[in-house]
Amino acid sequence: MTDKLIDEIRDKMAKNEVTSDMLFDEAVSLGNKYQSDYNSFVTILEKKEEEEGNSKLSGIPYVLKDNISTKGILTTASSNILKDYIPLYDATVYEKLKKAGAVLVGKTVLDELAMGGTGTTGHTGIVRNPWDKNRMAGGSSSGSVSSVALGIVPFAIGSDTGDSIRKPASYCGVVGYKPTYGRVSRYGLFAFTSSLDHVGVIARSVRDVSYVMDVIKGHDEKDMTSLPDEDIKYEDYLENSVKGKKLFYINEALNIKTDNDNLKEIIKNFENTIDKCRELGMEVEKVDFGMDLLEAIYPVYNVISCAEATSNNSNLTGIPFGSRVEGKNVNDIMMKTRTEGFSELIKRRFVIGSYVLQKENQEKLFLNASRARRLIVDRMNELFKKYDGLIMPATEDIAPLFDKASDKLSDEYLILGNHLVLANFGGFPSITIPSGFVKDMPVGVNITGRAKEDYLVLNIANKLEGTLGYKGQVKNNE
């Protein structure tokens, strides 16, 4: 039953054909069953929490990414340095879900400290793609996405700093949503890059995403970046007509010369999706974004994210909390703890971030990256004066094989592999929905809209989802 959509589950509950206890037990059973093959979880709860509240999420099981604070429940951020850390407070998103009656099943694996896009760097091991165990689930919200794709839970909470919800959602054939920056409180989310971090939702339909968003959005006095409350429910906008809405796609990204047959099929799939948009009465046009700006996305993201990550994680020393390696003095303890507690990938990012933040490098690197980010966001806002949204293929390839290394200097990777970061740079709402299959692996399409127009992005995605035919899909691995 946990592989159904929320409305279907609620209907069964209303008829007393299934109970919240039964749903929790089923989700726990499936989580344990699939754990050895897919490694979605850091923690699976043994006991169901007491239910509160009354909403459309009442009694519905879900999972949280393991970088979201849960009082009394192990929260590791998939890092050895936090392998035994049990928080003393709840994240706001977790509090809101509890008050709505949603039932937590467990905490899911991520790339260590959310710094990665592969699902392979968590301290408990790699996360495998439900559609092909030889392929990546993507990251960093790998466990959250795979648990939804496997039908363990109807929805999950993740975080998205560059594409960490939306890209793995495409790889695993589910819906991934990153809201407007500040629309969902980040209090209790372990910070990676504070100016880019978002809490978001993974589900198997746009409607289910809207149900969750209507619960977790809203102002939070504990998060000074959170936006004022809206007096609307996204659910109420889903079925609005989209006739006359205008979308654009980036011409340079679709004109890439490639020998990648998968990308050629993805572009064909995208062209078919554009036809579906036009059948719904939307206008879709190609625009020249500016190759200089597109090529700047990846390096700008790297500079800003590494710098902010270095600062945000400077408290992981083994002194105030977390794992500790004993030493001769305080400095020795911190050096040994951080050396043994972080993977090589994380240490490289911290070295880059420290270099960027050195006084003599700030102007040349960090401030110039910030200026380039502003130019990129200005270009997006200029286009949003004419268009209601950006529509693009969500990824440049199907989920990669574990032994396949990407060419990070290719146009495929630099542009099509990183355009989702545009939404993080500007804090724009952005959603990935399934749009088909290439070589029996799911692919998706992404829609990004104006800041604070989450209702419209969800509306367009919902209408398009209804024509594409992949709503509610789950990978059955019986």
Second form
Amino acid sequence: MTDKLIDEIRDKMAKNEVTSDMLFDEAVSLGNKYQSDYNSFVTILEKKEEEEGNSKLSGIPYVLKDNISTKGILTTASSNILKDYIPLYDATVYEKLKKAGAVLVGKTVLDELAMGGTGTTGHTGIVRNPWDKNRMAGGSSSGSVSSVALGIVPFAIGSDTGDSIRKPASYCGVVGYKPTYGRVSRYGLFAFTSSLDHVGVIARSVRDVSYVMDVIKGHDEKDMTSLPDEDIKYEDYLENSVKGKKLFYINEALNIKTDNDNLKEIIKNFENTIDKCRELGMEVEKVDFGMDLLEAIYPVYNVISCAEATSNNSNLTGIPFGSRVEGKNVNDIMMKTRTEGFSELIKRRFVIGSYVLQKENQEKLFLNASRARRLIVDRMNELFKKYDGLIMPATEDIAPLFDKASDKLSDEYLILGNHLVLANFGGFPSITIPSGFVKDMPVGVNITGRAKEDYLVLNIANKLEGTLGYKGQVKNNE
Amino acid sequence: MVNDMTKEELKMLANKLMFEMDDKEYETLLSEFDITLKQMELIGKIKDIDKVSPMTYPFDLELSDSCLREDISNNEISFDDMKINVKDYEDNKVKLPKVVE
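Next up, the form predicted in complex with its partner chain, please; the one we just looked at was the form predicted alone.
Time for the whole complex; same chain goes first.
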């Protein structure tokens, strides 16, 4: 039953054919069953928490990414340095879900400290793709995405700083949503890049994402970047007509010569998706974005995210936070704790971050990256004056094989592999929905809209989902 | 900015950040710096980059003084809660390594 959509589960609950205890037991049992093959979880709860509240999510099981604070429940950020950390307080998103009656099943594996996109760098091992165990689930919300794709839970909470919800969602054939910046409180989310971090939702339909968003969104005085409340429910907008809505796609990203057959198929799939948009009465046009700005996307992300991450994680020293490694004095303790606690990838990112923040480099590196970010966001906002949304293939390839992808920086640059971070730069709401298959692996389409217009992005995605035919998709490996 | 970075410089940065890396890790890092600095060189040449101010948040968050709450204590942690994460304690005091030499 946990592999069904929320309305189907609620229907069964209303008929007393299933109870929340049964759902929790089923989710725990599936979680344990798939754990050795897919490794979605850091922690699977043994006991159901006391149920509170009454909402559409009452009794519905879900999982949280393990960088979200849960009082009394181990929260590791999938890093050795936090392998024993038990938070003293609840994140707002967890508190809201608890108050809505949703039932936490477990905490999911991520790329260490949410810095990575492969699902291979967590301290408890790699996460495998539900559709092919030899392929990555993607990251960093790896376990949250895989547990939804495997049918363990109907929805999950993740975080998204560059594409960490939306890219793995595409690789695993589920819906991944990153709302407008500030729409969901980040109180209790372990900070990675504060100017780009978002809390978001993974589910098997746009409607289910909307149900969860209607519960978790809202102003929070504990998060200074939190937006004021809006007096609407996204659910109410899902079925609005999208006739006359205008979308654009980035010409330079798609008008490319490639030998990659998968990419060719993905572009074909995208063309088919655009046809469906037109059938719904939407207008879709190609736009020249500007190659200099497009080529700046990844380096800008790299510089800003490394710089903020270095600073945000400086408290992990073994003294106030972090699993302490004993040493002969305070410097020795910090040195040993951080050397043993962080993996190589994290250290490399911190060094880059520290370098770009050094006084003598700041102007040319960190500040120039922040200026380029503004130019990119200005360009997006200029296009959003004419268009209601950006539509693009979510990824440039299907989920990579484990021996094919790397977290090392590469000279190779594909706009289609990096464009999702546009939505983080500008805080734009952005959703990935499944749009078909290439070589038996799921692929997705991404829609990004104007900041603070989450309802419209969900509306367009819901209508498109209705014509694509992958709503409720799950990889049932029974 | 040409990449004339040396392993020694990187070592210094890593040590400032309070961790050590091995030789192979420094090699990877050197090549990553090579790419990053080349890419940033191009970014410095983007038209009008000198005409805009750096962006620190996705949009204007309209932060004002009213965002500051009154300076009243509102979040107390009980010792029983806190000791979950504490390696060593006595009565209601946490034992820490000596941090002042």
